[in-house]
Structures are given as structure tokens and as C-alpha cells.
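Here you get one chain, nothing else, as C-alpha cells; it is the form predicted on its own.
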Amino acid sequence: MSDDYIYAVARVRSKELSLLSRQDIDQLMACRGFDECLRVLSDKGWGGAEGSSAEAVLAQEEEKTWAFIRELTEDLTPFSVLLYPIDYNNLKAAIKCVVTDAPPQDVFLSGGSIDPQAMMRCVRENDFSSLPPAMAGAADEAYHTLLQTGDGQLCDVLLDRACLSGVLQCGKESGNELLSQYAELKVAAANIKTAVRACRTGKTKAFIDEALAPCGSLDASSLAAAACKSVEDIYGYLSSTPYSGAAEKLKESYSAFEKWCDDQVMDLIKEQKRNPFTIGPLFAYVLARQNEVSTVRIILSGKLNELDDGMIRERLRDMYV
């Protein structure tokens, strides 16, 4: 019903008047050093216990923004686009664990909708069947692969790409325009990366096509080609698609390239304020509060390895309001 999420969007205007403006931002920018700085958040509500570390301080942000998504629906399927990218991470950690031996400390990320220590469990007995079908698949072929060649990064590749392919079936299959948008610029700029990174290694044709996951707005076979050949290749393949600002930022610098996407998203979600009606606006607050974090993170490590603030500012991202 169009009815549904009115109350809880109804919620999230609320919340959304103290998300973090760019006057906000520019305060923490002129904040002389890192500790004033954590100052001027506590100041604003951010983190909980004084003393909290910067890392702290941002998980727990981290906490609130979930917890209040779980206030407001108890169905976190629509979500799985920005949960199976935590799941895929810990089910790499717990199967390398597991194959080496090596204790599983400080390797989980916190938020994922499967407890790590089920996947734990699953590795150890070699039965992924509790888990999600496509994500057992997959496991299972990374876990068997690890054990027999030993190589970490082919590990990697299968999760990755089984991940995005996840990624983009969930927005496919929510019915939701923003989700599937969302989705299908997520997969694509990984993509890329992956092509990139490839490209710069000298990685194999075969080795690439097994990394590239499949979508819509790019051809994973034409991308493939042209990172077997070099990165100006791949550049010229992406003028020809909806990513040629892409290549131009990739030709500035990679963490150019990363605010490019990061402001993509908060093009693509803005749109949202001006809908009462769907899990849009939902979907579109966390994503604000996810920019928000990776935004103050940028500021905070900069302060703390006390980098000229245009280097900072270079970094920062746009913001939601």
C-alpha cells in the first residue's frame, strides 16, 4: 500500500534536521586540530561515552542510524543492498580464518544481517545450507577453492563478485526505483575499480572476466577487453557510457574517482525529500548518514595526520541537506 511508510517517512523528516549540513562541515573544517573536533560532534549528539575514540564515535553512529531503521520496519529485506556487502566482507574473514587457522580477531565488521559466528560455524563444518542460497553457493566454491590453491585473492574475486551480483538482484527485485538505481551505480563503479586495479597489475583476460559482475548500464565484456589492453582503453570505453565522468576523475586520482561515486549517490537520493509515499525516503536517510560518517571520517583523519586543509576538502562529499 502507498500508505504504508507514511508515518515512518513522517519519522525520518524529523530526523533528517540534524543531519549534517555543509555549515556543519565547514565548522569542523575550521576547527584547529583533531581533539577540537571531536569536541564539536559530542557537541552535536555524535558518539556516547567521553573518551570514546574517533572510530568508536563513528561506529556507534553507525548503531543509531540501524537502530532507528528498525524503530521504524521490521523488514530489512529492501536493505539487503547495503547489508550484503557487510555479510560478504565477514564470510571472506571468517573462511580465510578458518582455512589458516588464524584466530577471527578484529576481522568482522559489525551490522550485517548474518552473525558472524554462524558463518564461523558453517566454514568449520563445511555446511553453508544456513545460509542465504546464493550466498551458500558461493561460499562454498570460495572456501574449496582457498583450500586447494591457496590463493587469497581468487578467494576474494568469487565473494566479490557473488556479492554484487546480490547486490543488484536486490534492487532488481525491491520494486523500488531508488534500490534499483542505487544498486546498478554500486556494481557498475565496482566494476570499474576491479577493471582498473586489473588493468594496472597486468592481471589475465580470464582473471577479469571472472572478477567483472554483469549489469546493465556497462558491458562487462567490452570493460574486460580494454583493461587487457590499458587504463587508456579503458577510459575511452567509458566515454562511450553513462560513466564518462567517471574516467575523468580516474584521471585525476583515485580518491577523486571515490567522491564521484559517493556524490553520484547523494545526486541520486536527493530526489527523495519530495516523497512521502515509499521506503525511498528510509533508504535515502541511511544513505545520508553512511556519507555523513565517511564524510567526517575524511575530516577527522586528516586533522589527526594534520593535512592542509585543501587536501581535506578535496576529499569531503557533498551532503544531504
Second form
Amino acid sequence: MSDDYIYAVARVRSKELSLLSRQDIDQLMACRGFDECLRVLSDKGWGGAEGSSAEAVLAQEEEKTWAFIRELTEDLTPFSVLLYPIDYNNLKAAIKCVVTDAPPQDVFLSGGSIDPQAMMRCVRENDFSSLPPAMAGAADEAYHTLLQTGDGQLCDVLLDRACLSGVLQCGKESGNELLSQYAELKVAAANIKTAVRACRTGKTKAFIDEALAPCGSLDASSLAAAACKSVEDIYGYLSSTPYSGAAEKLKESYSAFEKWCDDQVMDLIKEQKRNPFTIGPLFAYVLARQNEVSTVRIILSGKLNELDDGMIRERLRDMYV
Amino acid sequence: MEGFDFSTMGIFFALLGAVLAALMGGIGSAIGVGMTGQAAAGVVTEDPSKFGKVLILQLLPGTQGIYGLLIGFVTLTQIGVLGGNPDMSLAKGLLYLAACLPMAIVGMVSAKWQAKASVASISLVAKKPDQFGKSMIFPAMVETYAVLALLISILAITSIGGLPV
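To test you: the structure above is the form predicted on its own. What is the structure of the form predicted in complex with its partner chain?
After this comes the whole thing, all chains and molecules, with the earlier chain placed first.
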């Protein structure tokens, strides 16, 4: 029910006032160094305790976002579109840790919908029945593939594809147009990235077919066929799809393409600023916060490594507000 | 039903009109004020200083319930239920029912749509409190049609008594 989110959306509208604007980003860019950036962020309420590291500040901001969303809605199922990549990343880490008998130290991402320790138990006991069915199937296949072949990349490909299929399905099942469009965009962008990388590293057609997830706006087999030939063939194929802009950006640089992907997401969610009902504005807020964190991360790492301002600026994402 | 005299049903239909006006207007307003209340609570959770502004926007869809009550009250007075002679012809009873319908139907529908406009305006105030004046105008536009329905219902109800039916 769209009316179920009236209270939540009103709170999100108030919270949006504290999102970083383009002026705030300019202020961060004008800082003379990394420490000054952290001070400015602290003045804006970022982070918690004084003297936290940059990574800790960014992690706290991510956690604040999810804590806020959990306060607004008990059912995080529609947000699985955003949580699946974290869960599958943790699943990859758990499988590799168990198979290689390595200690699971600093390998898990926080904020997923499944406890990483529970995943470790599943892999150790070779019993994935407590995971969601699609994830359990992929985990079982990836685990046995890694055991039998020792090919970590193949294990990653199997799980990445399962993750993308899960994202796409979750978007469709949500019944919300924004979630569905976002899932489609994410899967298409991931397919393009995979195709370009696979083409540049000379992967086989069988490998590319295995890696690409079917989606509505891109024909995976045509993209795989183009990826087997050359990068120019990929550009040629993309120019006949809704992702012709991606081809232009890929010609520029890979970072330009990544910025294009993030900017497409911002364009997609900007309409939600005018929507007072539905889950859309909540979802848009989470994406806006993630975009904010990734933009701040770019600035901080640029400042830390004393990169040229121009180089940092060309990587900065569009902001939601 | 054998022997039942339908011509005595006039007062029933007249009373039905009064009840529908109060009932449907009240339902619309209850839904509307409930929706806007949720939005207002959301804003006040984050910023309690906006209570006064969002309260006004919350109350806007509440007027249809008041108009319904007014029409119900005027009708009850006119048909003699609150004192006087409640005898009336079937035709007159049906006329009272018809006279109450504009307020009943427009009241219920407009309250819900006004609530949607109010919720949107509450979002506007949450982000731009200085635009409060403008934000009031959007839901107030919907009020126009509730007021028009109120006028036509009142004119009709107060005129029916003098008709030779």
C-alpha cells in the first residue's frame, strides 16, 4: 500500500535537508588537505567519536542510513536489491575462507541481510538450506566448483551472476517501478563492465556467456558475441541499445563510465523528490546517501594522495539535492 | 409487502440524506486527517519546531466532516426530526435525499484528494518552511469544490420546504 509510507516519506523529506549539496562538495574540495576535509565533515555531523579514521567515518554514515531505514520500516525485503550484493560478497568471502582454510578476518562487509558468521557455518557444514533458495543453489554450485577446480574466478563469476539475477528478480517482484528500473540498470551496467573486462583479458565465449546475467534492456548473447570480437564491437552493439551513453564514456575512460553509471542512478531517483507516497523516496534516500559516501570517499582519497583537483573533480558524482 | 404504504417513506429518505451527508463527509475527513497526521508526525519527529505549520495542513481535510455535519443538522431541522412536524410526502423525502448527495459524495471524495495534496504540501514545508503560505494554497484549492457542494446542498435543502410536492 502506497499510503503505508506517508510517515516514513515525511521523515525522509526532513532528513534530506542534511544531505550534502553541490555547495558542500565544493566546500570539501576547497579544503587544503585530508585533515581539514575530515574536520568539515565532522562539523556537518559526519562520523561519531573524535579522531575516527576516514573509513570509520564512512562506515558509520552507512550504518546511520540503515539504522534510519530500519526505524522507518520493519520489512526490508524491497531493499534486497541493495543488500544482495553485500550478501553475495560475504558469501564469496565465506566460501573462499573455508576452502582455503584462511581465517575470516576483515573480509566481510557489514549491513547485509544475512549474518556472515551464519554463512560461514553453512559453508563449513556444507548445508545451505538456511539461505534463501536461489542463494543456496548458487552457493552450493560455487563451493563445489571451487573445491573441484580451485578456480576462484569461476567461483566469483557464478556468485556474481546469481547476485545479478537475484537483484533483477527482486526489482521485478517489488511491484515498484523505481526498484525495477534500478535493478535493470544495475544488471545492465554490470554486464557491460563484465563484457569489457572479459574482452580486454581475452576470455572465451563460454566464460562470457556464464558471466553475463540475462536482462530486459540488453541481449546477453549479443553482448557476449560482441565481447568475443573486440571492444569496438561492444561499443557498436551498445550504440543500438538504451546504453549508447555508456559506450561514449567507455571510450573516454573506465572511471568516466563508472561515473556515468552512478549519474544514471541519480537521474533515475531524482523524480522521487516529488513523490510523497510509496517506498520510492526511502529507496532514493538510501541511494543518495550511498552516492554521498562514495563521493566523499573519492574526495578524501584524492586529498590523502594529494591528487590534482581537476582529477578529483572529474570523478565526482552528481548529487541528489 | 402487502399493505405497506410507500408514501409514508418520505421521512425515511429525508433522514437518509442527512445521515449520508454526515457519514460520508466524516469518513472522507477521517481518512484524510489520518493520512495528513502521519505525514505531520513524520516531519515533527525530525523537527518539532514545524509543529504549528504542519498542524494547519493536517486539519485542512477535516472541513468536509464539518460541512457534512452542518448539512445533516440543517436537514434534520428542516424535516422536523429535531422538533416540528416530520410528516412529508415521498417525493419531498426523495428531494431532501437528492439535496444532501452533493455534500455527501463531493465531501468524501474531496477529503481524500485534499489529504493527498496536504501530504505533498507537508513534504514541501519539511524541506522549505519559508514556502508555508504557498503550500497552504494547493490543498485549499480542493476545498473550493467541497464549498461549492456545501452551497448547493444548503440552497436545495432550504428551498425544498416551500415546494408544492
